[in-house]
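One chain is shown next in structure tokens, namely the form predicted on its own.
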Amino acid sequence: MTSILDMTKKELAEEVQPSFRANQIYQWIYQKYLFSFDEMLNLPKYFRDELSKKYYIMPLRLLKTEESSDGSKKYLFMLRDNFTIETVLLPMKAEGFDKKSGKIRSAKYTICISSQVGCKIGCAFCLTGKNGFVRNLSAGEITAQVLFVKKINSIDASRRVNIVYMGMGEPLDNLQNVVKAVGIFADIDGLSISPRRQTISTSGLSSQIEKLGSLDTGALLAISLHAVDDETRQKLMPINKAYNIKSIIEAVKKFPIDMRKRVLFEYLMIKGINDSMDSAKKLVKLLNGIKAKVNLIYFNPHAGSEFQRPNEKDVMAFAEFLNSHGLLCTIRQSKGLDISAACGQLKQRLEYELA
């Protein structure tokens, strides 16, 4: 059987007759969060029975949830073949009263989603790749994460969320399914999440960055840079041997960017590794001429890691230097420090508990 979430609305319209039924099915699933064909009451009974014989809807089963004191939630999902993936809900702004408009301001959320079971990249600071790569997620398994999280948190279908392809896996190593998911998310009869609210984060697969750029999906690009020289980056990210910093910068310069947006460079700050003023100076020089934004991230410690969280004063000084030299820089607020926050940590813990 096939998950109906794996199909775009156009593909579904080619499968069902009359074709307008595709719109109805999409609306039931993505706007009313129904995961059973039997509940789609404006569809004829015989048609619902046919759908149930050919397709299933939700490919995920929730295994475990952890909630942080800051409101962040981490979910461990089991797929139909019993492999597991993680998804994270980050509350960005709480609901409140906007004095300027005189209206109630809606809460804002970001959902970090996985694109693979495991990962081939093998970054030294990441738990996801410790057990190697298993397989790519289908487009339906990717979109299901946002759908499931919105439903269980009662986030109305009309409430837009930001999506970051930065859970488990390397999104550009699963380019076809990720690009398909971008389109499914954006469908007006679906979740209607604009590509400009979707950020694809990559460890820097230069050739795939160019392919993504040629497809012009409208999605934003984030580069996990983490170092300013090849020697340091290669120690942190072995993929740098195949895709060095120079090749990444060249690919980024060709990438189509919305005039109102920037390419985001993620920079994981690790004590004594890449948090010096010398690194800050090199980063300014490296990104000169690129419409860029740098997001500094505190390393999130986990058991068995050789790396340490940087000092706050060093991170602040790093950010101040970048901003004072014309490079837009923000510091990501650390979330989920009191739960299994690092990618792969909740999965690894549960597997240990069940062993």
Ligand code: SAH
Contents of the next structure:
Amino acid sequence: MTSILDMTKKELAEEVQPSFRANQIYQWIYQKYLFSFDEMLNLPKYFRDELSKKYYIMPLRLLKTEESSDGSKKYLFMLRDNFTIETVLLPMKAEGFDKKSGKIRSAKYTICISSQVGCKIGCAFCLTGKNGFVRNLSAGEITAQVLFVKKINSIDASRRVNIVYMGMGEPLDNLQNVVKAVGIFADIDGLSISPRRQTISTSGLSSQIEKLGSLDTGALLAISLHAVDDETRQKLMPINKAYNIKSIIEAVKKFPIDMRKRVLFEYLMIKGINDSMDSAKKLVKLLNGIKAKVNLIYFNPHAGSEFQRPNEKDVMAFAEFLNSHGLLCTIRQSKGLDISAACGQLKQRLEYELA
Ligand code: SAH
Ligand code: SF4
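Having seen the form predicted on its own, I'd like the form predicted in complex with this ligand now, please.
Then the entire complex follows, led off by the chain already shown.
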């Protein structure tokens, strides 16, 4: 049996007769959050039975939820083959009263999703990478994370959310399924999440960045840069041997960027490794001429990690230098620090607790 979530609406329309049934099924699942064919009341009974024999809907089972004091929630899901993945819901703005318009302002959400079970890249600072690679997620296992999280948080279907592919795994190492997921997310009978609300984060697989660019999906790009010279980057991210900084910058320069958007460069600040003023200077130079935005991230320590969290004053000084030199820079608030929100950490802790 396959999950119906693995199918684009077009693929589904080729399977079911008449083809408008595909629109109806999409709406039931993605807009009314039904995970059982039996409840799809505008479909004839015999057809619902047929669907149930052929497909299942939800490939995820919720194992554990952790809620942080800052409102972010982390979910551990079990796949049908019993492997586990993590998804994080990050409220970016709480619901409140907007003085300007005099109306209730609805909350804004970003959902951080996984693209693989484990990861092949093996970055020295990352728990997911340390535990090795298991398998790619299918397109349906990727989209199911958002669907599930929207449903259990009663986030109305009409409410748009942002998606970041910053959970477990390297999305560009699973390009085909990720690109398919971008399209399924965007379907207007489905979750209707425009590619411009979807950010794909990569450790810098230059050739795959070019491939993604040539597919022109409209999704935004984030590069996990983390260092400004190859020597340091290689120590943090062994993938830098295959794809060095220069090759990444060249690939980014070719990437189609929406007029109003920028490429995001993530920069993980690690004490004594890459947090000096000298690094800040080199970063400004490196990104010169690119429509870039830098996101500084505090390293989130985990058991057994050899690295340390940077000092706040060093992060502030780094950010200040970038901003004063015309390089847009934000500091990622360490959301969910108390729920081990850096990806891979909940899974690790649970396995530890269960052991
Ligand atoms: N594989 C992709 C996307 C998933 S990782 C990538 O590397 O871009 C998403 C982000 O989490 C990356 O920027 C990564 O550097 C960051 N990350 C990994 N371990 C972390 C930790 N211990 N503390 C803070 N951020 C971490
Ligand atoms: Fe993989 Fe990203 Fe972790 Fe590196 S940081 S090991 S690429 S998930």
